[in-house]
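A lone chain, given as C-alpha cells: the form predicted on its own.
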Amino acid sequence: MSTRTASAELADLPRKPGGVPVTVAFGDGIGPEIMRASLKILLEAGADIAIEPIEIGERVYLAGNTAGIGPEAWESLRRTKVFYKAPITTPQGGGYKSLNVTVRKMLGLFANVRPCVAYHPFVATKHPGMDVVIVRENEEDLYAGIEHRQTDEVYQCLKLISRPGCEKIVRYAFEYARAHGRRKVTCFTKDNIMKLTDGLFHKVFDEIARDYPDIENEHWIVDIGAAKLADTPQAFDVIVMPNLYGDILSDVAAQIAGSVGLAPSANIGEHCAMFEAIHGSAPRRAGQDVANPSGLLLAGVMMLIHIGQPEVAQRVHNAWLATIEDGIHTYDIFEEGVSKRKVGTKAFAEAVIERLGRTPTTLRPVAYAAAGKPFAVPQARPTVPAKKELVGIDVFVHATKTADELAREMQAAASDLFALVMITNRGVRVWPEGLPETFCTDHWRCRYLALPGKQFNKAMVVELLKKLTEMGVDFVKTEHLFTFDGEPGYSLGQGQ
C-alpha cells in the first residue's frame, strides 16, 4: 500500500489553472506509478483538465470503510462527473465489497466499453487483424451480488435482468457502432438455457436491431460465440453482452489481441463516466518502475474524447502508437527480435512524450479530431404494464429425505384450490416420475399451482405457509408464480 496521499502524487506533474474538472484516483499497487506516467503524458500533450485527487481503495478499506470509498470522494465524483481511476486493491478476506462494482452501480454507469485491438507485428498476437469492441452491460445480471446460503449444501446467487437495462445497453452498442463507422453488432447470450433472463436480452436485441437497418446484426449462443471469438475474432466487430459474459470475454479478447495490459475501458452512464485500465493493481510489481501504463493511458484517451478534447486524444494515441512501433516496450510485451529497447514505466512515458506530434507509419493512425460529436446516452422506453396474475408459488425446502417422502408431506398442505405439481432438485424434476439416477442435495423446489378454473391469491400463500409451519417443514424461500398477459413468468423444471 502506498504511503503517499493522493494530493502528494500530483507534486511533480505539470499543471495549469482551469480546465475540465476530473476526479482522479491514484489507486494501489502499481496504480500510483502508472497514473503519474499517464497524467504526465496527457498534460504534456495539452489536456485541459483540472485534477481533483481522491482517496479510495486499500487505504480506505483498512481504515474501516468496507465500501473502499468515502463521502468526500462521492462528492467529488458527483460534481465533476468524470472519473479517471487507477487499479485498486481489495483486501483479502470477507466483508469487503468490490469498489468497481459499487461505483458503476451507484453512479449508473451502465455501459462498459472495451476496445480490443491487435498491434501486429510489434506486439505478439495470433490475430494480426483483430479490432473488436466489447460493449458489456455493467449494472445487473449476477453482479447484483444478491447471494444467500439456504441449506447445509446449497448456496444461491440471483441473476437479475431488466428490460430497461437490456434496452439501454443494446441501443448503446448500436449507437456506438454507427458513430464509429462499425458494420456489425453481435449479441451473445445463453438463452437456450436461461430462457427468461437471457431470453429477454436476446428479445430486446432483436427488437432494437430493427431500428438500425444500416448495421448488420446477429446472435450467438455465448459458448460457441466465445470459441469463435478466440479462434476467428475478425468475424466480429462490436459485441454486446450481459454483465458476466462481457466481463470474462472482454479479458479474453484483450489477451488474444496482444495483452490485457494494453486494454483500456470506459464506463458510461447518463450522469457520469469512469475511465480505467482493465487489469488489476499487481502489488508484486509495485514500486519497481516496470509496470506498463498503456491500458490506463489509452483509457485517458477515451476520457479526452468524452470531455470534448479529441485533438489532444489523437495526439496522445498516435504518439503511443509510434512508441510501440519504434520497439520501445515495457517488460510485459518485450520480445527479442521485435522489441528494440526494454524500458520501465517512467522511461516509457518519456518516450511517448518525445513522440507527441508524430504518427505511426506501419500501424494505422487514429483520427479523432475529424470525428463527429458524441452520441447521446440512450434512454429506456417506458414499459407498458402487462396484466399480471398470481397462479401459484414455488416453496424451497431444506430437507434430507427422498423426493417421494417429501412429496407425500408437501401434498398434505395442498387444498381443493391448488395442488403440488412438481418437485425439483437443483432445477431437475425429481417428482413426479423422477429418475433414481438423479443426484439430489438437501435443497428442494416444491411447486404449487392453482387447479383448472380456480383462482390463486396471496391469502392462500399465507395459509399454505401457515400449514407448512405447523407441519414443521423447513421452508427457506418462496417465489410467487405469475403470468403476464397470459404468458408464464416462470420457467419449467428440467425434464418437465
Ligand code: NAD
Contents of the next structure:
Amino acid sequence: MSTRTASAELADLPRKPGGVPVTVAFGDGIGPEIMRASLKILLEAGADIAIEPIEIGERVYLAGNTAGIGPEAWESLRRTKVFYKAPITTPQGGGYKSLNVTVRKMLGLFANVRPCVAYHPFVATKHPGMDVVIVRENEEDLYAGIEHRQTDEVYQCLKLISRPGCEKIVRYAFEYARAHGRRKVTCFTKDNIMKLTDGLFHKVFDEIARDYPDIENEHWIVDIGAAKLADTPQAFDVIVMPNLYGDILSDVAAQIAGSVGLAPSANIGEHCAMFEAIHGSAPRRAGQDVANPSGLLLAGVMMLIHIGQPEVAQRVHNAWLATIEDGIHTYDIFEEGVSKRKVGTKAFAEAVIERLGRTPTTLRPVAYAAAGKPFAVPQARPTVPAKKELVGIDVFVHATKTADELAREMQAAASDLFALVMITNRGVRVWPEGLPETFCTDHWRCRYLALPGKQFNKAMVVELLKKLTEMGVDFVKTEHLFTFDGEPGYSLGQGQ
Ligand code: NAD
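Swap state to the form predicted in complex with this ligand from the form predicted on its own:
Following is the full complex, with the preceding chain placed first.
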C-alpha cells in the first residue's frame, strides 16, 4: 500500500492552471509509479487537463469501506465524468467487493474497449500482424452477481442479457469500427446452447449490422472463435461479445499480442468514461521503479481522444512507438538481441518525453488528429412491448427421490386446467421417458403447462404452491413461462 496521499503524488508534475477536469486515482502496488510516469508524459506532450486526485482502493478498503471507494470520490467522478485510474489491490477475503465492477455498473460504463496490438519485431509475439480490438459488454451477463444456493447439491448464477444492453454494445462496436477505419465486426456468442440469452445478442447483432453496409460482419460460436483468435488473430478486426467471454478473451488477446503490460482499456458509458491498463497492481514489483507504464499511458491516449485532444494523443502515441522501436524497454518486454537498453519506469517515461514530436519509422504511426470529432455514444431504441401471456410455470424442487416418484407426487398437484408435462434434472429430461444412465442431483425442475384450450393465470400459481406446501414439497424457486407475441419465452428441456 502506498504511504503517500493522492495529493502528494502530484507534487513534481508539470501542471498548468485550467484544463479539462479529470479524476485521477493513483492506485496501489505499482499504480502510483506508473501513474506519475504516464501523467508526466501526457502533460509534457501538452495535455490540457486539470487533475483531481481521489483516494480509492486498498487504503479505503482497509479503513472499513467494503466497496473501496468513498463519497468524495463518487462526487468527483460524477462531476468530471472522466476517470483515469491506476490498478488497485483488492484485499483477500473479508467480503471486499470488486471496485472495478462497482464503478463500471454505478456509472453505466457499458462498453469495455481493448485494442490488442503486436509490435513486431520490437516486442516478442507469436502473431506479428495482430491488431484486434475487443469490445466487451461490461454490465450484464453472469456479472449481475445474482447467485443462490438452492439445495444441498446445487448452486446457481443468473445470466441476464437485455435487449437495450445488446443494442448499445453492438452499435458501439460498429460505430467504433467506422470511426477507426476498421473493415469488419465479428460477434462471438454461444447461441447454439443459450438460445434465448446469447441468441438475443446474436439476433441484435444481425439487426444492427444491416445499418452498417460499409462494414463486413460475421458471427462465430465463441469456442471455435476463441481457438481461431488464439491461432490466427489476423482473421479478426473488431470483435464484440458478451461480458464473460470478453473478460477472458481480451486477456488472451492482449497476452498473445505481446504482453498484458502493454494493453490499455477504455470503459465507456453514456455519461462517464474510465481509462486504465488491463493489468493489476503487481504488488511484488511495487516501489522498485521497474514497472512498465505503457498500458496506463496508452489508456491515457484513449482518454485524450475521448476528451477531444486527438493531436496530443497522437504526439504521445507516436513518441511511445518510437521509444519501443528504439529498443528502450522495461524488464517485462526486454529481450537480449532485440532490445537496446533496459530501463526502469522513470527512465522509460523520460525516453518517451525525449521523443515527443517524432514518429516511428518501422511501426505504423498513428493519425488521430485528422479523425474529426469522436462519435456519439449510442443509445438503445425504446422497447416495443410484446403481447405477453402466462402459459405455465416451472417449479424447482429440492428432493432425494427418483424422477418417477417425484412425478407421481407432482402430478397430484395438477388440476383439470394445467398438467405436469416434464421433469428435468440440470436441464436434462428425466420424466417422462428418462434414461437410467442420466446422473441426477437433488435439484429438479417440474414444468406445468396449461391444457389445450385452457388459460393459465397467476392465481393458479398461488393455488399450486399452496397445494405443494400442504403436501410438504420443498420447492425452492419458480419461473413463470410466458409467450411473447406467441413465441415461447422459455427454453425446452434437453431431450424434449
Ligand atoms: P497483475 O497484473 O497485477 O500482475 C501479474 C504479473 O504481471 C506481475 O507479477 C508482474 O510480473 C506482471 N506485470 C503486470 N503489470 C506489469 C507492468 N505494468 N509492468 C511489468 N510487469 C507487470 O495480476 P495479479 O498479480 O493477479 O493481481 C495483483 C492485484 O491486482 C490483485 O489485488 C488484483 O485484485 C489486482 N488487479 C487490479 C486490477 C485493476 O485495478 N484494474 C486488474 C487486475 C488485477
